[in-house]
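One chain is shown next in structure tokens, namely the form predicted alone.
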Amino acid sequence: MTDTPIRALLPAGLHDTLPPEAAHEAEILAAVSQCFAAHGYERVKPPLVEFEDTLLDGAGGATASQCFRVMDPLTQKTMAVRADMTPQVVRIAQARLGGEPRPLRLSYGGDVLRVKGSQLRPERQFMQAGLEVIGSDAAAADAEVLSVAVEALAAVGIRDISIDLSLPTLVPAILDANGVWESRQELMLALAHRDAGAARTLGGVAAPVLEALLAAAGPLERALAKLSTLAMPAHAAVERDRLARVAALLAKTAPGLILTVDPVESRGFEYYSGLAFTLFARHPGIELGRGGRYMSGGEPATGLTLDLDAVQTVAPARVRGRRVYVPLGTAASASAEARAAGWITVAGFETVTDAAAEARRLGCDHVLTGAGIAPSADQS
């Protein structure tokens, strides 16, 4: 009897990632941070680990019951493993990168770790990949964010993509502006829920306007015509006249893009400031990415997460590289001439009677001969 079957278990939500999707990962990764960095977008590579006040502070603090802790053995402190990167580049751009010029744009790539996923999604580890531009509250910034990332989702095959655009923190600003305190919770779950009744019921003398909002929901053209036409306190309407403004310049550098709005979500948005979004691969309507306008530590701030499992699972599979097995004792310099000319050669250890039988078992296609490349195939 063996202990292999223990040895290999691994925590729920964990897995290992084999051949080919480990490397179907490693290129959407390069691809995506090629994308970004075209655009200016400057790469860098926060810790796993971090000491948890510090990983913890600011916008951090959002992730806070998704980190995993340890003590570190050097200084007895608390340390927590990152549940997101973004509060990380937060961190940089202001303690590493205050000196350098605004706006700062940011680029990351990399493994996060959670205390626990979601029914829709029960991994707790996964990669993602972003870019932030700090130190602009223009709306330019939310818009290249937004059509740089769908140009990155194009470079690995992900053209169907509709975009989600949100307020969260136009609800909030019309009850405060309405004085309505009461039964807030229960109003914004209600809201969430899409209850008209409920919010009718609840949301006093702003009732009104929180059941216009609700039906405001849907594509972008139909959904500005309905905002226009509400009052609104005067944070809440530079938020809407900015989702406008941002949807317009979008309508420029990605045209048939497929935009619409929902004014009253807020989940996952809570550290937000201003106009949020999310990305959607329209078939199979898998989230993609999610990001939006935050601050950062006084600093205007925007930017987009991209979840490259998700990506994966969406992106066109990987073309297997053509493969030639290698016999021993060919000379090196043909296989670096096969490498050259975009061969992946798999060399042999052993001498064999039978190269191309041999081929087929290492998942070759093609034998390295004394004449050249040929197929492995059997051709009896």
Given for the second form:
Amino acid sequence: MTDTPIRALLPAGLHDTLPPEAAHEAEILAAVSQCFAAHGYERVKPPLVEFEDTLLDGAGGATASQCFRVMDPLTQKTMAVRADMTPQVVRIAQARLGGEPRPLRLSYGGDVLRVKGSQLRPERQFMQAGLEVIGSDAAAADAEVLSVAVEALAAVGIRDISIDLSLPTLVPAILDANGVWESRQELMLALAHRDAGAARTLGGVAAPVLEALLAAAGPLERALAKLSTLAMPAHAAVERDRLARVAALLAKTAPGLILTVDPVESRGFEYYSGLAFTLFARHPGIELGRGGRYMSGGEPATGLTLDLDAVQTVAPARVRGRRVYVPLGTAASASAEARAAGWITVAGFETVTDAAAEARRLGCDHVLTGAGIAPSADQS
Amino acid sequence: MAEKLVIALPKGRILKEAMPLVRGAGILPEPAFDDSGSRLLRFSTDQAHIDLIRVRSFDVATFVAFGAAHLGICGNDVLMEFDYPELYAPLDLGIGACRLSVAEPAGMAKDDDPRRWSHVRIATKYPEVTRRHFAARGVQAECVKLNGAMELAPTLGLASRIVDLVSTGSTLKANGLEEVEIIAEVSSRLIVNRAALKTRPEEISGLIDRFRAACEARHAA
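Now the other one: the form predicted in complex with its partner chain, given that the block above is the form predicted alone.
Let us now look at the entire complex, which starts with that chain.
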């Protein structure tokens, strides 16, 4: 008997979600989805598993190292489990909803599975909810995606949010324009660490611009002022101007929001083709989601994904509904009335002598009696 | 009221060099911080919203990466080993200078051709850096993780080579080893938690600027 399975042990990064957290998660998904729907984002539901070559085609390629693979016994082809839902939504927008009018607004919510958790989040399975606008290049689309996400977070009780706006294509564009090819990887890593000293040594002719970009990071107004004085390649300037317009639009739709700019942020944003954004809760400082501009096939698109496990850690705990114990033999109509009045009813299956004690044992602070609903608190 | 800012400082050698910069940045710890008899691990400062913690150098990076501390001071050897995407290292403090090097018993290189290696066995506190360094030239490094006294490994047959921090080289010499290759120059960096920098930009950039000024003042002196 050396390998008796330990029944409760789950693989690393996977866990059971119990009451009341499981209900909280469902409520968060429902509230967020409802908010997306109210703004005209129609829900799609892709499958958990797809053929590897379709799931990892195009935008999905970035998730290749994070996907579990299984063999489909029917076709003998390799299938992959989604590690992110956005590539699936992009596929749907192109392959099935290609005939729908643009801009196409889609939303989604569901679990994803990853080969490896990150340092901050060891979970390998967690829930995402997101929204995408496909077929619009307007700054208003980026601003809408952000303001809807902010509204959705407010709906689950998270109000203190800051958004970091970044331009992941800016640094590569500047390096290309300046012909900096040597030790590019080391340079990108130095920038990922915000190491101004190393950027100065490795940056060559681009060093002054890179230093200026590093110094520009921070609160919106200051960053915009610094960025506007910098010479940059035309297509990079387009995204910088988009950043300014999105910030101006957000100031109207979501006043009070804290906006920061980080022009050198690019690690983890390889998938994006323009303006990108990261949403943070401020107390405690936790990343709640990210998104940005990308190409959906040949169409310009923008979108945002919220990681609901992070959202749940910040969202105020749900108020548990009031539970009332319904002794065996109580009229069904009385029980139904209680539910209609917002009570959670817990029915007894056997006759008990002390209904109040039984109620307390089952976590009910009230008992339904012939005279109505009474507290089950111990009177003695 | 915002939560307190926590700055993680490394115990030991670097702390002595780091404290003038911390004080230079206008952060004066409570007296217990300098009392070697004190068992406290967390200290208040004259700045009501700033606390200091004192942990091992490797743990500074971990505390800051997970947001348990907001800023910290640690060597880029630690940053290279962990490569936490949640850490920014905006400022080289120019203290704690040394290098991360490969060392082996003196005379070993004489009849050894590194081009023929497919595999080396190395005792180190830095298995990730070591693996990456040797993998880049097509050599698989089998690392024996030690937390100290690496210099003993070759003489006792635990591993033929070591990867460790070298400052003067006198410990190597005393143990019959010689430095054969420098992997990286090391110095201490001011590190910042990514989410903290983005959600409290004014406060944190202000502190970074104060440390930068303290560094410049020190180098000017």
